[in-house]
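Take a look at this single chain in structure tokens; it is the form predicted alone.
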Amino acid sequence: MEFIHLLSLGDQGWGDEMLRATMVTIMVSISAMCIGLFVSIFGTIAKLSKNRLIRAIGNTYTTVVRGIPELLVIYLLYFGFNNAVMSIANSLFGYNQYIELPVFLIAALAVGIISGAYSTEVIRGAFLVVPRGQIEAAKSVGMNKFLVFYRVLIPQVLRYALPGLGNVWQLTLKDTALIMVTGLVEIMRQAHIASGSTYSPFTFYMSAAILYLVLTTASSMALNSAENWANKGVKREKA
């Protein structure tokens, strides 16, 4: 069958170039998601401050990117950073040759920026969704501010957030599709590069839905582990 002569692996078939696109895909989609929490961090700070200002910055911050297209965020990154760069080797060195920084780099970095603005509103709203009776009852017993993030906060909040973290993941793992127009050899471009050279577009698409949906499955079900770890010996209320 032609179908399994195109996705076969080696010199006469296009399997192993998507097997490599595939492991690029999951290490971007690591990579940002990384990235994404880290900056989460401090979102997620900015916006639970009393500052009016740095409150300010937060909203912004998420509002700006939630409210543009994951597309432009990443064509702005892509073309920006690359142009920034010249203009400051430009600037203090002199010198006036294109620099290109590397894809990977810049396609974890933009997908990474759009995960944090996400990952950001769910962890701030698990921090609200913890009682505040816990932490004053903390408090109360002579637990320091340090104490009562670590063993009051931190696992509430972690615990809150998985489910939503998790969605994030997976949208993370999705949005690695749009960095093709970066150039990075991930499961679309392969999909793309392939069928563009063998005319058979459905065939390598289709391989393209099926890697992907391989993908979020499995991490839906690691992520339902996760979540029933999390939640052992919470008591659920019936419905």
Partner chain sequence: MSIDGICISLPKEYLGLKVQLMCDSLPKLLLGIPLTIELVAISLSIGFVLAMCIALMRISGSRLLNIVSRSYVFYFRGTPLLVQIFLIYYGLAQFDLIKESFLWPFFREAYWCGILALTLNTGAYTAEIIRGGLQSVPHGQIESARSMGMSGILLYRRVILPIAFRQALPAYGNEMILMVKGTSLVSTITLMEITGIARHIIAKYWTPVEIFLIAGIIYLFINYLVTRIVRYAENRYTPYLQTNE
Second form
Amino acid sequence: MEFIHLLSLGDQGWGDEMLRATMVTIMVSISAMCIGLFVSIFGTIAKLSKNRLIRAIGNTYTTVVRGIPELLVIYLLYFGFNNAVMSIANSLFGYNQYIELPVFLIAALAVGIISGAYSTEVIRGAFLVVPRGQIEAAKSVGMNKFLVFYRVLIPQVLRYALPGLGNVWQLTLKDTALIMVTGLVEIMRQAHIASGSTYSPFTFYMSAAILYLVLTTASSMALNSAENWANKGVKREKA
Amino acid sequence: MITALKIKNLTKSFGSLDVIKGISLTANQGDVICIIGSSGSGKSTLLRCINLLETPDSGDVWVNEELISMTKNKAGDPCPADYKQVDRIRTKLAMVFQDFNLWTHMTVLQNVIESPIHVQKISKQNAIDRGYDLLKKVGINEKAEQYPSSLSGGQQQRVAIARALAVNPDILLFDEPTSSLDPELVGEVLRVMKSLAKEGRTMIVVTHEMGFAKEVASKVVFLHEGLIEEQGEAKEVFNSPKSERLKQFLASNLEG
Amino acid sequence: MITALKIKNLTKSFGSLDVIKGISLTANQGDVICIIGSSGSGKSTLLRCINLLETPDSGDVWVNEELISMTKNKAGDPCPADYKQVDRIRTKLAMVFQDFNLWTHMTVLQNVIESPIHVQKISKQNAIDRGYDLLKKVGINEKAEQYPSSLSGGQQQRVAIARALAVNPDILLFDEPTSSLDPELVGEVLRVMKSLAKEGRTMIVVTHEMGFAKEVASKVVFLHEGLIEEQGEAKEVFNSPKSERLKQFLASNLEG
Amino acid sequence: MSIDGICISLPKEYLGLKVQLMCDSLPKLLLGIPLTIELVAISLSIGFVLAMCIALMRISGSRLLNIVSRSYVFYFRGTPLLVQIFLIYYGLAQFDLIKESFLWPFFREAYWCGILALTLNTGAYTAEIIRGGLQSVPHGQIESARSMGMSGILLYRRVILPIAFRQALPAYGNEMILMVKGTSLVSTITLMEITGIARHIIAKYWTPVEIFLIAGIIYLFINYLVTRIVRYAENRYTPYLQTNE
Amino acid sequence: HNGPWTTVKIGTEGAYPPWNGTSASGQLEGAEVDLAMDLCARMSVECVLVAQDWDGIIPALQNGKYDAIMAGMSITSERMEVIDFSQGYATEPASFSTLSSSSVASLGVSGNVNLDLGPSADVDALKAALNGSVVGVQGSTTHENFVRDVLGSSVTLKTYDTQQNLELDLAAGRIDAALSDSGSMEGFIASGNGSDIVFIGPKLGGGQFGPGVGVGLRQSDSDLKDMFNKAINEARADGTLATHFTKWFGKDISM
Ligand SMILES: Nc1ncnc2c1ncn2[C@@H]1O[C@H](COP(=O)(O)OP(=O)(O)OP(=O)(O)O)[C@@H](O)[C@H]1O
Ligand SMILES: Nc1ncnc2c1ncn2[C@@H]1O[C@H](COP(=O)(O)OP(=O)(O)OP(=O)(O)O)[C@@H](O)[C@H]1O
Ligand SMILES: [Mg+2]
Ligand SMILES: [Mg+2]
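Right, the form predicted alone is done; let's see the coordinates for the form predicted together with the partner chain.
The complete assembly is shown below, putting the previous chain first.
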């Protein structure tokens, strides 16, 4: 069996490279998700802001990032980000050396910014579905703004947002396939390299597909149990 | 006798819609005031102005003879002068909502002890002990560990009453506390409310339950288009209404 | 006189829970039968068995003296022998649900003319003309072009009644038609139902509105744990209940 | 004034971006729009039919059909679109069996491979959207239809499907946007749609940021139109769900 | 770049064997990889090889992701506008290839053509034979330029992101002919995956293909350019340049 040889571990096969690449995919996805969640805090605040300008900035962010192909967002960041950082460094500090940002960082940032736009929408949505009455009830027993936010709003927002954030995670995981164009050797790029070198594209793209399936399945199982935990106290709707 | 609640010349409008057009009202300690009136007459708005869930446009509110001080914000709209005072006064003025508004992410007991622990900084053990007492009082102590979504509407409303009582309020505000309940569940909530009235609690109740009003109200206030059209003792108001509006209202309400 | 509806020895269980334990009932043309009973006694299930929204386990149902023929499916469970017959009989047995169940994607008028056009194959113009008449009858013709979501509960329920009447049914089944309405909206729906009763429509009504039952019912049936515990004329049943259960039920129901 | 005339009148560079070049490449990029739209339209239409079949298989009650439809949806939602495209285009050509079969004239063309991948992908997502829509039809509205004598196809045609489609409309709008964006990936298998042309121009002038910016704006505009169309459809078909914000 | 060079990062594609490829252990390998190590030793700098897709190979140099390109990149006037080159270190003619079963295969192989020397009958014959066919090239290469300039609209052009994908599609029969450098295609034929591929027409040099393959550099780094030129001269003089290419191409294509 040819493919067993191709996918074997060690120097003669590509199995160990594929596994290493899977680790990279996981690392990038996690970093990107964290970056995205961080960004989405500001995104949500901006989109719920009373200030029109800030709200417009938030809306522009989510509309633009969600309306442009992920591939282009990644390309733009990959090629544009270094330039931008360098020109900022130059104008602020007069620093005119090449500043090199690690590929991993750029990749995580690029996917993170995409992921952040989707997370923003999810979290904003969750804020809006927390019943107003529960907030009023909190006020009516004398809770101040901080307590209302921290004791009533946040726990509920998390619960409502969790399924949506689970979807964003799956999206993020799959989007990392596109960062192959930055040269970072994650699953997709490794499959690309290996299939090019061995002229066995089916073997390697199929392996990649299976690796992604394993990742998405494992994480959706984890997400389900997280949801069950967060949904304590909420009656399941009858099917 | 202390005046528990005093309202003077309260007005409130939403945009161009004048909802409360100047209402004054006084409740002495132990009074049960029932507010009746047709839909849209401003009953909920009046109640929500009292504990500042809505900010009144003008007029004054005293709770336990303490004036809630108001000021104007930059845009020239009225707003509370001191949010700390508002938070404090709100614990004196617990509100029970029509649709319960229990916190779904907490158990029944957690709902009841939340405010005593986090707002009034009572020790957790004390709060729990008091919480159980209150749940027993409204007859629902065996549900303490359950989540609100597994309770019936009447049970939820009784939890909401226990939660309101937990902050040891001087005045209870009820906004149609039985109108989102099935007829069969109404009874259990009204029973609890009657027992509170007997204890001598000061209560302001917006309600459609004329039977309840007749039985426990020290005063019935009939609101019409943002003004008090008629007020007086329950018997008087129901049996010999003076205003044409009230007569109409009572006729249409008893017929169903 | 024709027997509009006859039920004989009807039983129904869900899993191990026997909900209807053998009920027989007859309604002559023009009868208004009110079914009362506490929650879980099987009122809704009985009504739903009549038009086969639930399949009875055993027993027979005749509509206009036509027997609904039943058989057993492969698994040995009872099922209708002829689904065409069921569809036909259902148009003779229009049902009005507690929560209206109007079709949200259609306007009020479209809701009313849907079944006449697509089930009974009446010409569109005829259906529209009749639809307007019915809407006028329930006092809601000026809302014909609106969507149900923009109507109040009472208005929606009246549309549901018009929709049920549109198939020109011989019997109207009502399942607590006013219990999800605000007290103020109950009146308008009851008014419409009373007028239907006066017209001599055959109606089977599950209700908590004792006032309504007293006024229009030709017979009141008290259900308890899946059996008819007591039945008779409204005055009789309400004023001199015989069974202990019914006495209890009436006491608890009137107290609220 | 021709576009050339306009471009010349612009400054050569602004904020470090080669503005004239961006302006010059706009008409070339616009030439990619027809192919992009074609790919989206064809794969969405076939994908929708496919999705209906998959959703029906799912609720058919047959165990086998149920497993087939679940596996299909599982695979295509669990893997990146790029993998699917590469597998179909480069992967299948690895087998002589396919190269020698009657299917080869189809798989030989990047165009059809692209459409196949996009179709299978959107089919899986749309099937889930349809299933969600069907599940969201309130049970009471079905019962009230039954109680008026509706059943079978009539019930589906007049009540269940119209409600389900209306419920699913916003989610399907998102899926349409995902498809527009998805077409950018077929540039990796030699198709010259907007992104393909962009890469081509970049290969000549080595200015990725400028060209991808313009391409991004074109996509944004297309997606804006898609949003408007969906919004229009929502207003038209679900006036009762619209809030007057 | 300020100060003396201690580390030089070199960008390569890793998908263009035998110039530069990737081994089953995931390492970059190929003639240019060996040469890079050799040149860096001569320049007494530390070398880091960075893999980069061909699409972005020049922008990433300008970005500062690496300092030099060794990726089988021909020196052309077009590229000279945006980057600089060292002297050439190798030259390999380009040629068309096709499946032996294809109709254009009958054209057969003709001799060498130097496009700098003006019109050629071999090229005209090639153009006639390919009329109406689908020709594939790796995108943004000298090969693409040749097909555009010389064959123009008489053929349908398909561009690929890597040489390897071009080879796969030629072997699969998705294109009628491919234009690429002879060495890479010979490697593919020899690998067994493309055994029914044959060359057609002349071996092409000069013209669009430029004077040869060199190290791509930023225009501002003239000091690095001098270093590379000096190191290449040394490698040529002591014969190691020839050794590297002979090892990977089976023939000496160094210059
Ligand atoms: N936040 C708001 N914004 C705008 N209008 C409002 C708002 N709240 C209430 N209103 C309007 O004010 C009027 C009075 O409302 P309110 O809820 O006080 O009536 P109500 O007497 O409680 O009626 P109901 O018996 O139906 O609860 C209504 O016309 C209502 O539409
Ligand atoms: N589809 C079902 N599956 C299982 N149990 C059911 C189902 N429908 C009803 N039941 C059970 O049958 C019993 C009778 O229900 P039913 O709805 O007929 O009562 P009811 O008299 O209408 O009560 P209510 O006044 O609350 O509407 C209840 O215990 C209920 O839980
Ligand atoms: Mg109100
Ligand atoms: Mg019922």
